[in-house]
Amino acid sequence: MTPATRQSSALRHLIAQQIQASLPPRITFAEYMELALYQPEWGYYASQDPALGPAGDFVTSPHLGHDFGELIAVQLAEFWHCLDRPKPFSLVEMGAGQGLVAADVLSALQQNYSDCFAAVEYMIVEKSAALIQEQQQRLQPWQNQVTLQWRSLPEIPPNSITGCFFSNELVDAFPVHRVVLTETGLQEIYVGLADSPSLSEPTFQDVQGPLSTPKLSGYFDLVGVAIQPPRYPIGYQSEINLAALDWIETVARKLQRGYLLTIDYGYPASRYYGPSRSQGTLQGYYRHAHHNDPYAHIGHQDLTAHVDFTGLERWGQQCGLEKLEATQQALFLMALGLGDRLSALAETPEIDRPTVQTVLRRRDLLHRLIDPMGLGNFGVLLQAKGLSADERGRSLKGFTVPPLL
């Protein structure tokens, strides 16, 4: 048995063991997905595995190039001036993954926005010790040059932080409930165990039951969304993130005044729950593609669901977040610069084979950050707490539309 056959039955006899453990037995999908995600000794991101960028499961906006990260710095650069320059300028990147992006932002604001870079207070939110290792050597040229901490949000006194947190999918990651439209009404999809040929390899399988908890019905009224038939088919399903809800009421808590930005893919309720939509936005990634099988190549492929922005934004607001901007990947990063990067790259002399081949890739990395059908689709939110009427009305580099190329 090889070490990852190894972890994976290890994780797959600890969820079945957890199931055993409830009565009825069942657990529902969000603590399934918890364990296959974050458990710390066999969970997909604890892994040693190359999960992540080209080698791995899939690719994210940093592992393009250096642009994505120095353009969220141009952005960062522009809240410190709005914020009147605060010292110390509490950046805190939520699921830093292989500390790409911390990397980009910092070498891009020590070249290019010193004054900032001297305020900066770095901190990285990260449930991975695999991950941590691998962000504390990529950050080491900046250990002593600014100051790098990392922490867990309780760890965070509450309205500690004057700056802003960011993240970049991660909220896609986070457990969700599964729910199903029945005849008798709106059931939730648990984790049960399936009959397995072996008995030394539990296997699961979906088992529906009653919700178990009202917050999911009471999720439906805070988007305004009603999942019932005629408009909804018998055996609609889909999923409800009750944990983002959570951590945005934290984030509120520990953001004293500043910011809050975060990027990833997915919908307005409108859109998210369509009744067209009826399977869900679940996915699991395993080398470099995507299937519905959650059941899958457990704790070696990551799952996702894509984010319900309207969920954010609602209960954002009622946490003390004021919706300030909604756009696209690809509009903010071009009205950032990266139109201007394309175009300088147009400018470049074909002095050699090397060189053209050297622009057209990084010309072709640039036009995939930008994909209306891949990254550049995906949704950017901001939020603020305790700004000043004046600072809220202030118009953001990022979120100004540039002129068509």
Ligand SMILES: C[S@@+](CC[C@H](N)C(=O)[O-])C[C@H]1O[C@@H](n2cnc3c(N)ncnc32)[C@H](O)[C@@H]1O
Given for the second form:
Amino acid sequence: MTPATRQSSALRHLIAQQIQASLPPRITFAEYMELALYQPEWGYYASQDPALGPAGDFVTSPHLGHDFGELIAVQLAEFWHCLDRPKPFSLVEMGAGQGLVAADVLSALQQNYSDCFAAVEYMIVEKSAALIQEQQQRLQPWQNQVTLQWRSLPEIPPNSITGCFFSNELVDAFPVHRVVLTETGLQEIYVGLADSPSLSEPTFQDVQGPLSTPKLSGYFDLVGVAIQPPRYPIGYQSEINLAALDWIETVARKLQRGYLLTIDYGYPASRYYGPSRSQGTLQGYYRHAHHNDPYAHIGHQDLTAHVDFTGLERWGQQCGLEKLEATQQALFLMALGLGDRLSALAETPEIDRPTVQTVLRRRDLLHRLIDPMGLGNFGVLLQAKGLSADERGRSLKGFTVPPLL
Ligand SMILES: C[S@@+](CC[C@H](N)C(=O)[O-])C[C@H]1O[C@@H](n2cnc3c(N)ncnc32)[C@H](O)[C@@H]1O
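Alright, leaving the form predicted alone aside, put up the form predicted in complex with the ligand.
Below: every chain and molecule of the assembly, starting with the one above.
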């Protein structure tokens, strides 16, 4: 047995034990996903293997160069001005992965916005101990130049943050519940034990049952969707991210004055829960390929579901976070200066073949950040709390109409 198979086997047995200890013998999909991704010893994000990045299972925007973090820094520096240059100016990055965005943001602020940099207190909220280690190594050069802290969300005191909470591809990584429309109404899809061909290796399967919590049907009331026949076919499945609601509620409590900036893939509820999306958005990522078997490669594949931005907006509103803006990543990055970077590349004098190759590669990476079929189509949601009417009304660079190339 390889160490990887041993890890997966240990995780399978742990999940099986939790199922057997439950009455009836099943756990919610959210409980399963929590274990598969975040169980501290064997979960996907606990592993020391490079899960993120070109050598792992998927790449995110910061893997395509420093531009993504540097352009976000432009927006963060503007937030600092809009908030009247507070000190400390707290930047709380949640789900910071390998620390790439943090490094690029800090370096861009230090180089281009030194006044803002001098006020910054950078906090990382990260669930994976392995990734915290990697972030701490990467951010070592800033340890003595800026206040840098790792905290859990509960550790941050209420109403203590003036600044900005932000994340890239965090909310899609939260554990989700699954539901299915049946002849008798909406049911939940739980995880149960399958009849295993090998008695020693437990395997899992979907099991239907009544909703585990009224919050699931409450969610559809929140986002204004009614999943009922005849508009929706029997067998229609989807996901509900209750963890996202808890998260936004906690962030709202911690924020005294400032912003919540969320970048992720997803849709408004009307599209997310459109009748034609009958199998939901749950996906597994394993070695740059995606598929829809959540029980494959347990502990070695990422599991994600798209984000319902309407849920974030509406629950945020109820928790005191006002929606200020929403756009797409392509427009956001272009407005922040990605177009200027592309134009500058076009003006690079053609010196020799290696230079041309470098320029072409960089141009390709910049285009990938704004690809309308990929990262460019990600949603960017800006919510705020505690701003004056004047501050709320300010035009923000990332949300203006970008110049065309
Ligand atoms: C898909 S990765 C994105 C990483 C990084 N933001 C990037 O763009 O490369 C999701 C990240 O969120 C972290 N994460 C997931 N749930 C979390 C939670 N509840 N609190 C803090 N971090 C969390 C994961 O450990 C991981 O670092």
